[in-house]
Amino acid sequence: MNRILSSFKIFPSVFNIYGFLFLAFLYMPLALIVLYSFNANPINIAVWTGFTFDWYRTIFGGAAVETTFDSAFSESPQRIFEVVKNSFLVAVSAATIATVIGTATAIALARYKFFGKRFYQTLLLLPILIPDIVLGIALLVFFVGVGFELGLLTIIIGHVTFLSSYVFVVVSARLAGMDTTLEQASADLGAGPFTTFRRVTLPQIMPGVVGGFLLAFIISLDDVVITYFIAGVGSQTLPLFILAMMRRGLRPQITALAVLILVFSFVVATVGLLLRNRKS
């Protein structure tokens, strides 16, 4: 019996080691990207030759270091700001529209009964389950078939088609744990459906709405596969810009851009958690 009990005492140590190895496997590549973004070696980022901020200075309009930048970065920093502007325009627009559609759909399916409700719920999950390359090809065929000119508008429409499902899932989870007695009391006191939604329902589901918006925003900002198929001339986003740079090899400029995206994503996630805790 004592031998069995002593064997159980080993498990916490094993789990701690497993947890450490798992976190190291998960975050070590990110740590290496951050480290290599400060590497002064302009050709091979895996060979450390010194510490420098040159790659960040060049991204933000500083003087380029001679012989370090190829044609992908020989363009002015305005080119980078242009693709960043496109990315933010697409992400904000798509996330906003998807949040409205996803929230309205989640409320309709949670509060009303109608024919085909189960089928509609399953249908809403398909954009999440379908591989990105299949969805990208399908959207491309659709836009070409109806005569849409590929550009920022098609990217926004394409992102809304699958981001609405993510928002729907997040808001639905919030609605599932919500007490409906306050809504019933509001109706009993004579409040209309819109007043009940604005003053009772929306404040309670707001953490889910904010979380869904931020999730949709980050997914749209980072999307590559679907955007690659439905982007037109002059509508290049930051992920596509980085992908084009990668064809010339992995350079420190790319790692610097990746670190900036990583920091921004971390800030957005932190803001989302703070807002959620504040509103909960």
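Here the rigid core means the biggest group of C-alpha atoms that line up within 1.5 Å when the two forms are laid on top of each other. Positions refer to the first chain, counted from 1. What you see is a predicted model; the values in this text were computed from it and never measured. First, how it differs from the form predicted together with its partner chain.
- Put the two forms on the same core and the Cα of Ile261 is off by less than 2 Å between these two forms.
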The other form holds:
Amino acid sequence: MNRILSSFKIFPSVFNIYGFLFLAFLYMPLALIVLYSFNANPINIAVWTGFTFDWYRTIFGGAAVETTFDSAFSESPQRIFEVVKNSFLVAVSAATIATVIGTATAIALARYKFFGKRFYQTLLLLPILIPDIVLGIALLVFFVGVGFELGLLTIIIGHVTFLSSYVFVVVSARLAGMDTTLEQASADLGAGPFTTFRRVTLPQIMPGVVGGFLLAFIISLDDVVITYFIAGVGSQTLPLFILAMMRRGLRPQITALAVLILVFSFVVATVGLLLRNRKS
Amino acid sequence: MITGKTVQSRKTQALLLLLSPITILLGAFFLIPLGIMVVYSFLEPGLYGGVEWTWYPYNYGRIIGWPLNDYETFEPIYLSIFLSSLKIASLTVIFSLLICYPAAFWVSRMSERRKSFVLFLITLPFFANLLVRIYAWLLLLRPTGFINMALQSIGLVAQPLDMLFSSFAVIVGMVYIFTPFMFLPIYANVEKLDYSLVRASQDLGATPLQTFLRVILPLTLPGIAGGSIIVFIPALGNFIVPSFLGGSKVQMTGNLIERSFLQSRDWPFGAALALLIMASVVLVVMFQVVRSSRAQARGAA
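Having displayed the form predicted on its own, please output the structure of the form predicted together with its partner chain.
Below, the chain from earlier opens the complete complex, with every other chain and molecule after it.
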């Protein structure tokens, strides 16, 4: 008698309960922030005193913060708008450059034989694998050493360094599952490498490229550690702004901002993951 | 007329075009910065930040506890912080492994449709902002937080438990953050598990425990090793989680590195600490490479 195998059948409910708890562990903390972002209690966020939209309104400048106690912890809508703008500028530029570089690299490694391929394969995994803090300080030391002024440009360069690897991984997976006969046919019919790429390869890997871009975009938008070291004084991104706010204390305004970021990240990541997983 | 030679040279050109951006990028902004960091770790710290270009091995000496001058005594405080970081990172690996391993079996037995949906649900929190996830646990673990309120209201505890600002809080936070990292490699392995081997073991009279220890566990070991490495590396160097959930009570090497760069401006010492973390990472990865290539060799023989 197969006891282990049958135990899957006899105790599916045990496994299901475990699975449910597992998902609850992942989502309960996030659900709780969403819930408490609507809590009217300004002093203790964890004690429910009523429903309010005020914290969201203060972010968009719709409502002034009423309690003087809280105004010390609140930021003006203009300031929030500025850091959000910085974050988007960085994320769009970094993700775009990383998508071009990552895709080009993925094609080179998937479609060409050359000396040093193994080296590139290992090298490309390193920026994802090494601890963020090490990459952050290495970039800081480098930028200061060569006299680059820290700012949005250094953040973009820093992000491109590790985002290219993410895009490379996503696009490589797409290329690996792709039929190469169409590319060969295109080459046999006299198309150059560039034409073949534009007319045959690119349309097929497009979901992977767009998915990679969106994932890179959201990782850039959310990055804390690397940005923290290479941001310089005048260029704050949204995560750094939240970090500074959190260090001053837990305020309902942060909760509301956190929820907005969470929802945005989840929407973009969902589209990215769907594109990545879409079968051709 | 296109000859074989021009096709070949066009291919080489295309390859060069495709590879040069990544080569320049990772050369200039990854390998050179890492190289500079290695060099800095052997230089003397400048008075107001920066470095003096003199050979200075004492950065590493200080980590081991070597006194810098007559006023200091031998005190391996940085080493003990490093050891406690190793402990916290290892516990994070163990707990996330215990949570994810059964979950991987749960998902692997699902129908295709449900499976892809649940996999999506497990991957999604990875894209939630790190700070938002830490913030959630700050709200949960505080003395006036959700967990304490719940425990008190059902009468389980009289006084709120002091959960925040402890190694416990740091480990909980890191397990939470790294769960998707641990889950996916284990799942990829469990998914491929050949159940005919499990059946054979059972038919030959092995007890369920024996089957698990001698068949299922060895077969899923590569996934366990992969997940453990992917969790261990960022956990070891982490400084954001301990700085919020550990408060001033829990110091990790990451916090020391952050401080030597952004507060005390002792860059060489920070670089030396970062290299200590890199060295541990390299050791762990090397160990895994040797282990898996040995396993492969055994499989081939």
